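One chain comes next, on its own, written out as structure tokens in the form predicted on its own.
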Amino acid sequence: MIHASAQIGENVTIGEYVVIEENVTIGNNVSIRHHVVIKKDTIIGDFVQIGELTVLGKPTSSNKKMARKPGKTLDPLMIEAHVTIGCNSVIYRDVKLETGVFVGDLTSIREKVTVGEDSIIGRNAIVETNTKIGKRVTIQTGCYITADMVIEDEVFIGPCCSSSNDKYMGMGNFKHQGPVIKSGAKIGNNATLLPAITIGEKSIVGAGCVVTKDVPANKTVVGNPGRIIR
């Protein structure tokens, strides 16, 4: 099903089963696979494609537990050229995806993010509301961003790497702050982030690492709790 307000450019493969919603901008050169819903507002660029059964462009929704309700107003996920989306993806409403970015399968990216041009997102990753990716950075599969996160330029997040914004787990005295990575800066699989520490520029976390506090630029922190090492 395709709205009739849509507009979708030249030499677009649309697969079977496709949704594509009112006001939907799609640009040329675009490839979406079968079984994909493009949700209303969302903004495609050229050479864009998309893998099978990925939604684009969900809107929020919550309950009355939710601390942090998700704002009612947002603006379209917007998708700029050359990006690649997987299969079985989820990307929401007030999400930019930049040139050249890589987003696996089974991702889910929640609003009010942005990554950066050229930027990877692996397989099964998970990116929280509120955060800033850079450019060319890689986070492999499995990764937990937090919201209200922020990774500079050309940092590498091996797999599995688990963040927190919350350090007191809920119990509201807390303003959410989650990691800073600086540029440069590379993070071992495994490794566990906890709230509102800074990474600094070029610093390496070792594997299996749980980093309760900053570590300076150009330094390696080891083991738990993450210490430098010299």
Second form
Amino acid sequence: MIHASAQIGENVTIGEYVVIEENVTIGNNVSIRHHVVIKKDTIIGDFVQIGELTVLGKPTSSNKKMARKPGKTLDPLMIEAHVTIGCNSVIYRDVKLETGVFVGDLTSIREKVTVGEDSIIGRNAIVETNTKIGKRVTIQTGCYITADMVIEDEVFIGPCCSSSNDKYMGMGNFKHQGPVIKSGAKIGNNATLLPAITIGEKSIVGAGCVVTKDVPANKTVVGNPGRIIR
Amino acid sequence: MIHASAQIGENVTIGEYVVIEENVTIGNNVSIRHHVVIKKDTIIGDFVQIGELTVLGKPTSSNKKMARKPGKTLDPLMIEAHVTIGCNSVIYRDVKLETGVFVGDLTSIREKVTVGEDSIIGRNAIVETNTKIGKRVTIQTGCYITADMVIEDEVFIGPCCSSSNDKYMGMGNFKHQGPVIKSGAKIGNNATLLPAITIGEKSIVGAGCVVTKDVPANKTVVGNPGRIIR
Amino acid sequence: MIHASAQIGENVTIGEYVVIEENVTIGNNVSIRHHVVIKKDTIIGDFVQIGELTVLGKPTSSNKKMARKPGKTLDPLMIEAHVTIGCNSVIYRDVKLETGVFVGDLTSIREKVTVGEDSIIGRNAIVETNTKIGKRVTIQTGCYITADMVIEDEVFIGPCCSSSNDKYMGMGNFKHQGPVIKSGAKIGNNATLLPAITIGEKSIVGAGCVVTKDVPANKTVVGNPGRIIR
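Same protein, different condition: the form predicted on its own was shown, now please give the form predicted together with a further copy of the same chain.
Whole complex next, starting from this chain.
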């Protein structure tokens, strides 16, 4: 089902049972596989590939217990050229995926997120709202990237890392702030990052480390709680 | 494909390529988005919203290595009014989602689970069988809620927490029992809860903590293994 | 949409909106539920069950930042008899699922992986490329099984365990090698395994343990970093 208002470029491949809603724009040489749903207003550049059973441009929803209500005016989802997206993923409105980004299967990226050029969002990774991810960043499989987080260029985050942005856990008395990871830092698998900490440039966080305070540049931290070993 | 036996209320929106099987009941003002599959006998209340590519009312299956075989007589999935469910999720038969519950994208909830009023099950969270979740509970993104667990009212579980219910890990010589989390307790992100422990009322578990024994009420535990710091 | 070249056995049930691509072979008494996508060349044995919204036989893709490029010549996905696969899962080409394997919902298994007879891959578990999983293995919900890993027979891996294969995290100066888990070993929930370590036969890794070096046979390790306690 392709809405009559959709603008579709040349040499676009569209699989079976695809839904393209109103006001969608699709560039040239795009591949859209079976059962993909492209919600209204989404903008897709040239040479983009979308895997089966993925939803693009989902609007935000909430229930009455949630602090953060959906905004009235979300921008469209914008997917630049040469982006590849896996199967069974869910990408919201008001996300920008820059040129060459790779997004794996079973991922989800919330609204008000930018992913910089050539960065990788691994399979089953989840990115919350209002987070900025730099260029040539690797976020490996199963990572949880909290809201209100900053990830600078060329950061490497190993599999299954977790982060949080709410020091008082749902009490409503703390400005939400996720970690800041400075450029070139590397985070080992299954590490835990607490709210509002900064990981300095080119620092290394060991696998399984629980980082409870700031790490200066060029240091290595390990353990629970994390301590600097060099 | 809507089975002729389905009972569908007024002002129901149904997307493209939706499948509604036999004996499904749907209330008024419900929104069912593209590619949703509603399995037989499912009961859906008024003002419910179901995201794209979600399966509702899945029966249980198993292989010969699994201890817990599917029951012969599972009740239908029951979704009360004002529930919102995300995309690409899988909810089994014999689950009850009470009024106002929010379930994110890419989640799965097994049979014999109740989720109390206005509670939140975050994106990519997985809930095992035979677990009771109270009212106004927050289970954040990526949590793993094991089987045979009790989560009382107003508990907060941060992102990526893990729990288990089998002390001897597949030996078959331990009655399976998940953790019990008493009302108002808060669990930090990526914490690990061992089988059969109790977290007392309003206690706090730090991020990355490994909780190996009971925590009394109003205490804070951190570290690996968890120790009480106040 | 069933391609004319597909070979389909007797007593096969096919749901709504299923896509079966060219050169697929399906045995007898197979059940394929709604919205399943079976990519070209996939081979499916007798009595196999495939849950809704699952993709079988996905080819590999990458972006320019990724070290490991898709091979030119991947074998087909081969699913032996009596395998059960859940909903919303993604299984790549060049995977072999042996007789009686169970794969849960929301899982993903990359290319060049074998899963031995009667093993279980839990819901939301992710398996990377070039990994061998033995017979009667249990990989519980939410596990991350890295690439280049060896899991011998009758291993038990609890929920949410994480592993890695790249000691220098994206520097490109280390031969990638995942952990080796010898037969009968048991890994507690949310444990973290570092690259290239070996867990000895019948050893036990405690919940939340961070294993940084080899564990001999028949030992128990706990803590961060893991130390032998008996």
